[in-house]
Amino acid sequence: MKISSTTTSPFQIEANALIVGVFADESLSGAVAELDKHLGGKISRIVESQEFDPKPCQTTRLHLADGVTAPIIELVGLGPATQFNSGVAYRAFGSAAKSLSSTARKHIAVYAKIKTAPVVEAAIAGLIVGCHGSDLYRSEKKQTPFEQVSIGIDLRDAIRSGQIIGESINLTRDLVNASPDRLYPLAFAEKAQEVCSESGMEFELWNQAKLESEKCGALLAVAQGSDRKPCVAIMRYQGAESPDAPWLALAGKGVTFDSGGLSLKPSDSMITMKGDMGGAGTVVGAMQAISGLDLPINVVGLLGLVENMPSAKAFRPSDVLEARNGKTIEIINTDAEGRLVLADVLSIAVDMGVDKIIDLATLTGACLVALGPDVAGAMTNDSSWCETVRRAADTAGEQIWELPMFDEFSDQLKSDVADIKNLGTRWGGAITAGKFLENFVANVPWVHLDIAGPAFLEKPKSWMDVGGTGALVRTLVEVARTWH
């Protein structure tokens, strides 16, 4: 997609459609006011008559307006100007793009009174995400991405960064939406390697033999029921000038399909389990964006890639595993497997000497019950580091909520036969999963993000199709931008 700024007036530009942003509490101004005047006040009258309510993401369409070259004008509500931010911009312009992309349209022009770089960046990212569907394998696509976007704002750096972030979000979405018979652990690693090659990052693969030599007993146990070999893929971006600059680790759970293992899931619960690698997918998207933006930071992305299947080789409830850091783990339920994968991945990150860690995982249904489908749960051993991540999410317009990590939750993980169990009671399940992971980060400042809710849409939104969302890619980019 080619995206560029334009000074051509909205009624003269040669485009297949216009997207026009309208605030709920401000009179029209700039190019939008010029267009309204050219239309004899039609946009103003539509708003005043309440035929169009400019709430965020609301859209209405004008056809074949006299004197306007573009045959369609898509009005999109931006809500009150006083509440307009990057999150609203992302969703609103994504909604307009999704609406227009249901028909193939090569060239779209965008006009709105948005002047700050962060909001322009978010609007561009939303446009790119909104016109990109989830139907990877349909012969006839429901949505067609635009070939060209002209935007009536001259903030070229923000346009460029918005495109990089939008394309990285779509990369994450495509990974989550991929069929698990095509995106198995080694195939996922190959995709990560491709991203590294295109972005100039270093890539390293730990295959099964390497994992065995590194004594990654927790991750290997999850994988042993499948014929698909496990691996850990490592992506390194070194953007800091100083050789002594600190390193940030992004660790992702990459269970490319989760049947539940011998603790088999019901069929209905398995349908979306191709997306159980959403944490790893988010890391890949964020690494691509961070590299594309040339951010002055050192980041290592670690992807724990396995498939959890039932077979005569599968690990069992009551097995005792030994993780890479020497902790022994009694298995209570083989469907609590993601934390076992992350246990060894986090241990690898610690031994690399990284300075701070964020892990991301579609880890627990309990987090979805607690916070709903749109909010990620955050757990930490360092409140100031978690506050940094939370502020980054606020800036990006994404939602995370910190959950308490009281010592009492660890009591549920006490085992009679091993150091810890892999599952507590049904109460506080998202937090006990976080407390389990805390055993593997030593004293490194760490934030665990449970993205079970926001990583996958089971019903479409106005700005996005069903399936993978790319949630938290923008937050990780903001963390990288503020890193020091």
Ligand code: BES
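What you are looking at is a predicted structure, and each value in this text was computed from that prediction instead of being measured. The term rigid core refers to the maximal set of C-alpha atoms that superpose within 1.5 Å between the two forms. Residues that one form lacks are left out of the comparison. Positions refer to the first chain, counted from 1. Compared with the form predicted in complex with the named molecule:
The rigid-core fit between these two forms yields exactly one 3+ residue run with every Cα displaced by 2 Å or more: 242 to 244.
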Given for the second form:
Amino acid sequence: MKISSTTTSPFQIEANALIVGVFADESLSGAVAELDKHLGGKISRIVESQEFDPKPCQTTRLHLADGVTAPIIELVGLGPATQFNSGVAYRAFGSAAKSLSSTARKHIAVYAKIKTAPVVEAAIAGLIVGCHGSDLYRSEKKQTPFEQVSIGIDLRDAIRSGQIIGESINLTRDLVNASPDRLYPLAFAEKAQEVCSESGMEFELWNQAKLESEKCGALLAVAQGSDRKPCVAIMRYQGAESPDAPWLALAGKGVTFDSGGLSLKPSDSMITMKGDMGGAGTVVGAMQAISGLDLPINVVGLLGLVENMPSAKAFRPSDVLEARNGKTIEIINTDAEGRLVLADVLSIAVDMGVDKIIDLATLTGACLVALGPDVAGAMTNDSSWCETVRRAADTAGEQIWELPMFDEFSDQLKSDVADIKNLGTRWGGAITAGKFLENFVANVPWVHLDIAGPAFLEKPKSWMDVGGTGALVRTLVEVARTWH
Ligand code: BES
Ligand code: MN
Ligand code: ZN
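What I would like now is the form predicted in complex with the named molecule, since the data block earlier showed the form predicted alone; can you produce it?
Below, the chain from earlier opens the complete complex, with every other chain and molecule after it.
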């Protein structure tokens, strides 16, 4: 998509449609007021008559307005100006874009009185995400991305960064939406490698033999039942001047399909499990964005890629595994596999000598029960590092909520035969999973983000099609921006 800023007036620009942002509690001003005047006050009258309520993401459409070259004016509500932020901008402009992209429209022009770089960036990202559908394999797509977008706002850097971020979110979404038969572990690693070579990042692949010599017994056990070989993909972005500067590690759960293994899931619960690589997908998207933005930070992305399948070779409930860090794990349920994959990936990050870790995983259904589908659970061994991540989410307009890591949750993981077991009781399941992971991060400041809810939409939103969401890519970019 070609995006550029324009000084042409909204009634003269040669576009297939205009997107016009309208605040709820403010009189129109700037280019929007100019357009309104040109239309004999039509826009302000629609708002005053309450025919159109400009709350966030509401849209309405005017056709063939006299004296306006563009045949469509898409009004989009931005809510009260006092409450306007990056989250609202992302969703509102996403909604307008999604609505307009249901028909092929080449050139869209955008006008709104939004002035600061962060909200312009979020608006552009939302626009790019909104017009990108999830129907990867449908011959006739439901949505067509615009070819060209002109923005009546002169903030070129924000427009550029918004585009980088929006495209990275779409990359994450495409990975999540891909068919698990096509996107198996090594195929996923190949995609990560492509991203690395396109953006000048270093790429390293740990194949099965390497994982065996590295004693990654937990990750390898999960992969045992599948005919697809497991791997760990490592993406390195050195944006700081020296490789000796501190490193941030982003670790992602990349279960390309989670059948549950021998503890087989019911069919209905399996449908969305192609998205169980959402953590790894988010890491790939964030790495692409961080490198595209040339941020002055060193980041390593680690992707634990496996498929969890039942077979005669599959690992069993009651098996005892030895993780890479030497801890033994009694398997209670082979469907609690994500924590086993991450256990070894986290220990790899620790041994690399990274300074801080964030892991992302579609880890537990319990997190969905606790926080609902739109909020990520955060768990940590370092409250100030968690506060940094939480603030970044605030800035990005994304929702994360910290869950307590009290000691007694670990009691649930005591095993009679091994150091720990891989499953506690039904109660506090998101937290016991976090407690399990804590065994593998040594003393490195670490935040675990359980994105089982926000990574995947089962029903579309006005600003986004169903399936992968790319949630938290923007938060990770914000973390990288505020690094030291
Ligand atoms: N990948 C799932 C978690 C999940 C569930 C993600 C729903 C997204 C939506 C994870 O591997 C899993 O299967 N967890 C089980 C644990 C169970 C065995 C106690 C769960 O949460 O149901
Ligand atoms: Mn599972
Ligand atoms: Zn899983």
